[in-house]
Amino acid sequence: MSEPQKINVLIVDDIAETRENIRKLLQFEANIEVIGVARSGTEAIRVSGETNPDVVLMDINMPDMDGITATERIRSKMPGVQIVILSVQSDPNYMRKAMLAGARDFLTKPPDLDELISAIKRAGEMAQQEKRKAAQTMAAVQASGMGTASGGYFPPRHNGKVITVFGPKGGIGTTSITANLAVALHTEEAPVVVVDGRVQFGDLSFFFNEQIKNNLSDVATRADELDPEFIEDVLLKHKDTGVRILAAPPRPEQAEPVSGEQFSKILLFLKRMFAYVIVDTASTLDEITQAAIDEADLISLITTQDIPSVKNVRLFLDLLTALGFPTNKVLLVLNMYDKRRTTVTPERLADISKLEVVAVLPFDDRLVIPAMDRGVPFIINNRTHPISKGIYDLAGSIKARIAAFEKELEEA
């Protein structure tokens, strides 16, 4: 049996007596190893860079950039990399801000050992599995030549973007709001691949009126060997718009050979063809959910007014600061929303959720279930009503979301 791998640590703090005293307490762990030492976020950012650690204890009060800003960065450049901030204050809001910045823990200064050990090796076990899980990945894209018959270089074509929707709970209209978010953010500069990821019972492809030829199930057999010509062979292209279409298989038994990690790989290819990748997912977290939930660079969650999808809605909110996923890179959408039922508003769901609610759409289903039936995405000939102004606007926050991001890189 092999012996487990050291969990290599990164101290920052601006005080040296503290750096000092935390490193003598892992001294005498054998599967801890310290690797490096920070006086300050900036500083902490840039050893990050060089050492490559799976954990750092990140001081939370430093005078040139605090720890919550240093936690953001780090985690921006170095997703495996997993934080565990250390503050003399346990306030909740703290905490609260820490998590949703990517950190992993929280534990108030001085830590107990016990607590301070755990803490660690529970991170480090995370970090290990994430750059294992990124190791794999870019094994498979190498062995495929980035994507070409005759194994030579894919160049990428698009530094595209995971837009995951995904509503807790069912009959939320997460299919409609995916199908006509691609169309409003289509153009022939930034194409948009929409996957269906509700692989046993998906019905993405007829919300575009188009019949499934091949599908996910076939993509999924070559998902180490993936190319750009077998993908556009693959993949269905709406006729009035030019979105692409990854639908789901035409019968649920063929989605069971479909796993989580092949899905993942499948998403990660796609970035290289398409500015947007939107992926349409089951209200369920299975493999192929939580795998559209862990490459998504942006989470569109739905939500409607009734109490059980806002209470599925915060539960789903918990689960992801737990997990560590940025709070910052989910937009909050209110679906159907209807003017007389006064018990969730778009501004009391901003307050349960602690979220921006970045867009409403309006309850019609005049409008909404023919253009279903029809299989036409109702903003393409209702481009000026409220519900489609709805999706401008989820299509709008993507957009600065993503360009927001993007500068927060260049600036750090």
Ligand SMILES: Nc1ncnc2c1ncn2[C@@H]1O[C@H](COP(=O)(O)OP(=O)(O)O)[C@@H](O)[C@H]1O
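The term rigid core refers to the maximal set of C-alpha atoms that superpose within 1.5 Å between the two forms. Please read all numbers here as calculations on a predicted model, not as lab measurements. Positions refer to the first chain, counted from 1. What changes on going to the form predicted in complex with the named molecule:
The two forms, fitted on the rigid core, differ between these two forms by less than 2 Å at the CA of K399.
Relative to the superposed core, D114 undergoes a C-alpha shift of no less than 2 Å between these two forms. For V55, the Cα coordinates differ by 2 angstroms or more between these two forms after the core has been superposed.
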The other form holds:
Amino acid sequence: MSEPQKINVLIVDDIAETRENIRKLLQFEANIEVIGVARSGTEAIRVSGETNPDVVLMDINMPDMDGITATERIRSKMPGVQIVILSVQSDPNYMRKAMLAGARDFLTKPPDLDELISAIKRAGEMAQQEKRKAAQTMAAVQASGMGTASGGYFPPRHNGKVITVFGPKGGIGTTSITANLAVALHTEEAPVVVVDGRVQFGDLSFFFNEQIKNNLSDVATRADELDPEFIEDVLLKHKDTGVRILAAPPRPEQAEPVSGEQFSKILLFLKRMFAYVIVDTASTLDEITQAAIDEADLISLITTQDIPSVKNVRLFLDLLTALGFPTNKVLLVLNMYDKRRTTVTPERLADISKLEVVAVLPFDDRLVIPAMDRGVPFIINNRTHPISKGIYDLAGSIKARIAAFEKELEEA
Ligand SMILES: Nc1ncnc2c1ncn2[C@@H]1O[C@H](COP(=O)(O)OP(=O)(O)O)[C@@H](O)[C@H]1O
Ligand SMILES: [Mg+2]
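Mind pulling up the form predicted in complex with the named molecule next to the form predicted on its own we just looked at?
Next comes the full complex, this chain leading.
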């Protein structure tokens, strides 16, 4: 049998003497190696990232960040790392909190040597096992082609779906619908991110009245090395609803250009962080729009009753067919509907497109335009209004289609 692997330990305590005492306790253990020390929670996070220990011995009360918060952060970033809490308090409340934060074990200070060693060994074995498993998963993910989307593997939080909202003509309400659909679908359990796919002159963040700080361009330059924390930092969070927004660069001429390939990688990554990734697109078939179509699980196709718009719907559907995109993944929406205009009725539109019209949104400038000007998605304060009902119909169809496809997959 091969030598057991050494267990690498990081000691975290704000008191130098305590750190030294623990180090001394462990120095005669052949299979345990102290690879670093840290004096605070923040330092513990940094040193863990640098040294990738198997086990962290973590104090609770420390200046700047306490050990429980640090435990939570390290566990979420490096799920293989195991944490043993050392605390002067043996309060069951503390213990519970520590366990909830993801600690593996809890010892009271000063620890008994045997107890400490066996806790480290148990946690160390667990850490090495989990790291091996993670490496295998990583290899499998890379082999499947998915891992190439980003530098590091992280366990997916959601099996997210990309919904690309496309209007084959400008000014027909694509962005308005994207913003309101995001609000309709978003819940804490199934969070939504909206992505502005109009890299030049994108206006999505205005519909939420959010100031652009970081944006798509910042993410694109790091598309090969994305990690969830960086993404969280870049996303804007809509104050009223919690919907996340990946904004377009505020000044297109200053922004790094974004390629279709980068955009695809970003969408694939976001699918693992959010339940729904809703993409607002330009009405032209540029590189970004094409990527958004390639990655789409569903496309919401927007039209009005205008003949040019309906004509473009047909052209677009032909294009999708040529690309091999199944038309049962297209959800057709009629916006700005005016029942006095009888040339293109919802029935006629369904006939022309050979698709079901899943939602009809009436023309309502008294509601839509002020909402847009104020940057408040209209659905928030007008839940029962006919136009909001249209948005909920679309959201319902999206959920139903996704459920149907998943059932199909299961049965296959
Ligand atoms: N159902 C509707 N009724 C009235 N006005 C609408 C409706 N939907 C969108 N609008 C208005 O149309 C204009 C264009 O909308 P926008 O969402 O920016 O379209 P696009 O993204 O297709 O360019 C905006 O002034 C918006 O308020
Ligand atoms: Mg738009």
